[in-house]
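Given as structure tokens, the chain that follows is alone and in the form predicted on its own.
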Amino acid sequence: MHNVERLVAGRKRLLLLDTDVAGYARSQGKTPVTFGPTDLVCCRTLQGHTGKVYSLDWTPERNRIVSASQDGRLIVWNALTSQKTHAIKLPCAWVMTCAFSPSGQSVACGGLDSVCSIFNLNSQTDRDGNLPVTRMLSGHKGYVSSCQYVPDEDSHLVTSSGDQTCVLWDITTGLRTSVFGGEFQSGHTADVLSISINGSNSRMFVSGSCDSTARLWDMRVASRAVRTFHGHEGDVNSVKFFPDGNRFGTGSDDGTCRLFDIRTGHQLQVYYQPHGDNDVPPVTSIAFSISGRLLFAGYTNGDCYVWDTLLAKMVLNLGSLHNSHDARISCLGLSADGSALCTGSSDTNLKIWAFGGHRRVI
């Protein structure tokens, strides 16, 4: 009995990897999601950034988000108050990237200055009330594009850089740890734009480059690219990890997200929203759902697509509801317990949805 079973399961991956994941899934009868009108709201707009919002992050105790702004501060927000616990002045005004460490207690950012550097939130200010930097983390021959600890370790940390490269580093020396790509034939040929290390193995870890693919790798083996995903016909501006930690998600300039697995390299899905003008808006940045069921993908025309992973079909727009962002979506993230979606925007702004109605989390 356990041999057939084996066989039928076999054939079934078999036929995945030869069609879709959405075309598979509806001739198993499944049906999409659907969104009433108090399933996902604007709850909350985070207000006090005076430039363009580039980056954001949860902590992982789900209450306080930190953002990175054109106007040269990160700010930490309490999520559930609007309060802002922290405004730490910038030495270098271009950022680009902002993390939280996983204890909650640091924050880290990176930009043009090539450096990242780390604020501890529970340091004295200075006379002038600013927050001195903890640690500069400095190697990068480019910009820091982004930048996400190691899970579980406030010690270490990845970024990734115009430089080509990904670095991960101590944070306790200051000192690279290693450096994928570079010189290394399997690396990336242009600027690294994104990584997301996997929640289910934090050795691995992908990223998204201005070359067209996202690599996979083993923190283990600088010296190459477990894999390289090939598909996109544009930067991939942002890369996330499925929460099963087999697959990943992509976002990039030609428009369109897709779903890659890990194992065998296949690409198993496109999510894309054709548009009557043949002017596909590039995506930004892309979160998945607490199950990985639900997509978010932000766009530099201030949609905010929620994509049903499953059938590849879109369904909410949540830049077409009330109270909706007024400019380009350029980073979002969902709160740890998936509980609640933050998108920012160039309207200098943050905003956070939350799931309602007869449903807390997808």
Second form
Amino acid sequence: MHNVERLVAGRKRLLLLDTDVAGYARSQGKTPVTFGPTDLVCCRTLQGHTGKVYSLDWTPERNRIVSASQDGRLIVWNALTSQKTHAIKLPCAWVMTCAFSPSGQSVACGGLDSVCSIFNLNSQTDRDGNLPVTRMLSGHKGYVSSCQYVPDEDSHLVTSSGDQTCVLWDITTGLRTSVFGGEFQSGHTADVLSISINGSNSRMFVSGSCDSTARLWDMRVASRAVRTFHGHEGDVNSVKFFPDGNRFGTGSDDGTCRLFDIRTGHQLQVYYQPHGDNDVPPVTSIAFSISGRLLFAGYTNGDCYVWDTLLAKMVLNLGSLHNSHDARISCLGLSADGSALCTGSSDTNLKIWAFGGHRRVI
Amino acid sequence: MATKLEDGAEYSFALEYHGPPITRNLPRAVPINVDRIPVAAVVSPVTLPDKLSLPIVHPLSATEICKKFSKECKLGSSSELLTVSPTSVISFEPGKNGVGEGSFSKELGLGSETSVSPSSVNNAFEERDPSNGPSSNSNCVMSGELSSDLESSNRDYGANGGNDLGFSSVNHDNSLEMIGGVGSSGALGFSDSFEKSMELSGSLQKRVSSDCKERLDFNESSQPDWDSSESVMSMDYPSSRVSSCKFGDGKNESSRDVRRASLVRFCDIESDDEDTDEEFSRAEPEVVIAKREPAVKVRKGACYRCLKGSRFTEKEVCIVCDAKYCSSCVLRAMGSMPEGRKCITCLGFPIDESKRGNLGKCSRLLKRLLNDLEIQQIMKAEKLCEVNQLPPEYICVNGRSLYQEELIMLQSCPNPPKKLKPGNYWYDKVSGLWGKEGNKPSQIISPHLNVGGPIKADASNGNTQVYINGREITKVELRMLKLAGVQCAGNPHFWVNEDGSYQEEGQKNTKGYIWGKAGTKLLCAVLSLPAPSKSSSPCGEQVNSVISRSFPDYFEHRAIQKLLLIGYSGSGTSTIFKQAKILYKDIAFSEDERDHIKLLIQTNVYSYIGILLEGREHFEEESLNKLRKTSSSDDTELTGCGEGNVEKTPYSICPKLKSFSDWLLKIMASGALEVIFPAATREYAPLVEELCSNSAFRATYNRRSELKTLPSIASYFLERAVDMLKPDYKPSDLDILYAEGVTSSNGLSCVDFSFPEPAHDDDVDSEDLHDSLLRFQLIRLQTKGFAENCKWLEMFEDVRLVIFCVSLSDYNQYVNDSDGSSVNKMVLSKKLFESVVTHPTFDQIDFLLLLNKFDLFEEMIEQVPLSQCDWFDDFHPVISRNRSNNSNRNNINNNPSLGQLAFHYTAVKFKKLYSELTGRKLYVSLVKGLEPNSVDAALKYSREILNWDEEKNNFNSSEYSVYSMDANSFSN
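Show the form predicted in complex with the partner chain, please, the one above being the form predicted on its own.
What follows is the whole complex; the chain from before opens it.
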């Protein structure tokens, strides 16, 4: 019943919109970004994992990357030299997400053990050369699907979980500060898969869930979501704030990426590349370029499209480049300065793509 | 020309050239240092089935190269170029079919770099022009050749009919009609030679990008086209990149052998032919270590990548191919060094054994380039990664090369051989003496290691006719023995134990200790013979306990077999998990865990008490009502006077306990039981004691079966409540087994274990050894999140077996689903089973169904018919009459109990369901989760399933199906 109402409401909303971003941009005479063969090149391959890479995150500075893989390890990479600086063997091998702290001092990870574990990179290794867990954030009743540090705060972290909630943690005490959703009204009604914290207002974050909605939350108001965004017809696998903080993008099982406006609640644009055949590859992960002009989206069939967000036009497919990954791209991340894109893949490697040619950054 | 071979398969191959002599001027390339240039050869067909294996290159030191051309038309390879060194031999390994391709592709990557090298200009590029071929399916052969001493005329080229032997430059034109992209495939390895000759002809504009992978694609897709007759290819590539799809166009169903034959290989040593391989390995069993060399040849001292620098510039060396890179190139050439200092193209190749000593030793160059942490990681990877380990087949002990497990045992024993290098060794298992084959002992290592074959008499090549443990000793040893005071007259045969005690063969009494005297050790040092160090105490025990040994990381990762344990909530997966921990772990639960479990049990007990008290209130009210009713009907006149006394029922308790009860219930209602209770245990223990002896409480306890919320397991705890609530209570294994919530209901828990070995005797054969090294990981998974579109289940794609647990007693149990209607738990179990079985992740994985709680089921089935559950409505057991008289007895021969019949019926139901869904066979086993033996048997059964699965893959022999017979027989 609810779903039907929502669908109807969503349709109405769409009808009320007279145009989308692409239509407007076209009417303004904008032309899509063009990519020459050397404009986005793979400049590093990070080899060292022995299992599928599931998640990666950049440090805000210093150009380090943490990646989580099916082999039960977190690896911290120096993106410049492409060397590992830490290889952390996890107590629970089934890791799904990882995050770098804003200071770059510690990394967090979470997975099927329903615990978010924090590792301080400066702590002493034990006899076997393993880094000990600094803190375990336990309290979720389902797997931890995603985690992100609150910008500029090493002591706070937001996680999303299969128990339909998101939680804001105080790492120093190891306790939950607030729980978003769950038994409260207007929370997600299925597993939460992804979160993204607003870069310009770190009180706000958005979450994407198996209930095919994305919800906007205010960390100070745990009781209810600020806004719920309908539109997707499948699980929302990935959410990411637009660099300006007023929009966010989503990637979903229905094969589309969408752009939503948090102030109006409107869907601004759908990014969908029709395929010849019937099966629509779900979107696994998305990321925006530093200006927001480009949207990188990884698909389960191994494609990785670069969308021009303004014209909703696919301008490049990283998956078809000659030195791309051998298997599907499972996670994406842009470095803080926007100069490089890192992709993690099921072929156990990570690759760093840099903008070459005349433009350093888009 | 197509030829029918004996086996009927169609191969095309080249014939000897019988045409008129070639009149054209054959261009000849100028040779440069021929000895050091790798030779390309056409790989002959490999007839083994295609199997995936690591690519292995068998290069040989360049000076030994000698070339032979075999003209085996029979094999269907047109120009078979064998380059075999007479001295070096590669032992043939079955299943190494990937070799050709792998090495080929690898070398290709290297070959691409030659294009820069100024020195590698010489090439003899030959191509037979297929357009002259009279028949459309004529085969085309092309071979690139770098060394000019190989005269093109030496080779027999498959020139069909009037085909000319010639060079591409002669016949090429812009739209050359090529057969199946042969030319490109043949020339791929020699990008520059190809390019050059093409440019010569002026017909081909092809830019070969230096990317190795791309070329591989290109190459691979072009291979099938080798003898495709229809494909007409334009050699004119407009784009800078050769797209593989172009070659795919003309894809033809070419036989694999032909495809193989088309492979061009760059190698120094060539083992082209399976037959050749075998022949050679038979002739010379000596293990020879293949050495890989960089294809790039540079000026001496220059960097292999930028070709700059002199021998004085600091460089880093690849531990595989010996390529040297300067500081500005090393990071580019070696990438992120996941296997230590190897070129990217050398990843996955075994290291150059001569560099083994340098593993993990960092150079100054790297230290300057990278920070400490990074270097630490590289060195760790270099030392510990699997490919860099000493290959076990290179170590030969007592005439037999080792298995991986044996090598690990050898290296991880308390007294391992020092600086183990590839070679032949002898090992005296009784005394622990260890030496190189044909030499005197060099060391005393841990004795009783089960490695290698039995020691040979001539192991140390002695000629003294004095034997120690069956080995004829050397003169030096004999001298030592004599000086140590051992009687050696009459050429005795000694038994020497690890502690140095010796006795003569066939005699019982120990005659003395070889190293007993103070001077002997000194003597040994003088004669450079080994003497036992003090620390090497008898350590046979240690060696035998395989489980307690730690394994290298890489080995553990490989050898572990994952078993996934799932089931609907309440199916007893947690009990089985705990049972496995108790059964197979030395320390099932650590002190911390036990403390935690203690609190958990105590909290549980309080909650059980709470449920009972709640029930008590209910019962009290109920009986009060009854009492009131009877009193109101019977003696209505007494209404006014008896209020205080009449309301005394068997369920009433005194005010003190009443207040405790109220308080407890209030806490439970608020859901704060976990928060308050562990701490408050001490305080309330006396109250509970009082409560337990209270008659009202006992009366309630007796009616516990009416309380739906009380788990059946509660009575176990309630009966021991007083003890358990004592502060010094220590939970026993059984308590833990019964306790709820020990394994967290959130997420997953896993335990690593290996089955304890059966009674150990000294000569376990290697099969058993392998078995005991098998390690298992039991993963218990909560099933709450098993939605249809479960995203994370694919993380378990590497499990070997899914153990699905169903509680048999579920047929009589109901839960309320989200709509509020009650659903049979067996039906829910079935639903879960269906969704798990059909999940794409478990497509190829075997399932073992455990039907749990059989003990409970047997009792229940006597009271409630199985048809209680809709799914089982056609259960009509045939029960003999005499059995129904004594229904409690089971296990009468030929007269199974109702419980067993019902179990069989259920098993068959599930099997049918499974085969309908997957078309495969479901393994079923019966389990009583609370009985250790039963769980042990079930888990051993799962090991047998895995064994059987492996054997099935290996042999397809029926012999091994015996494995599962007994366990299966009762489930059928």
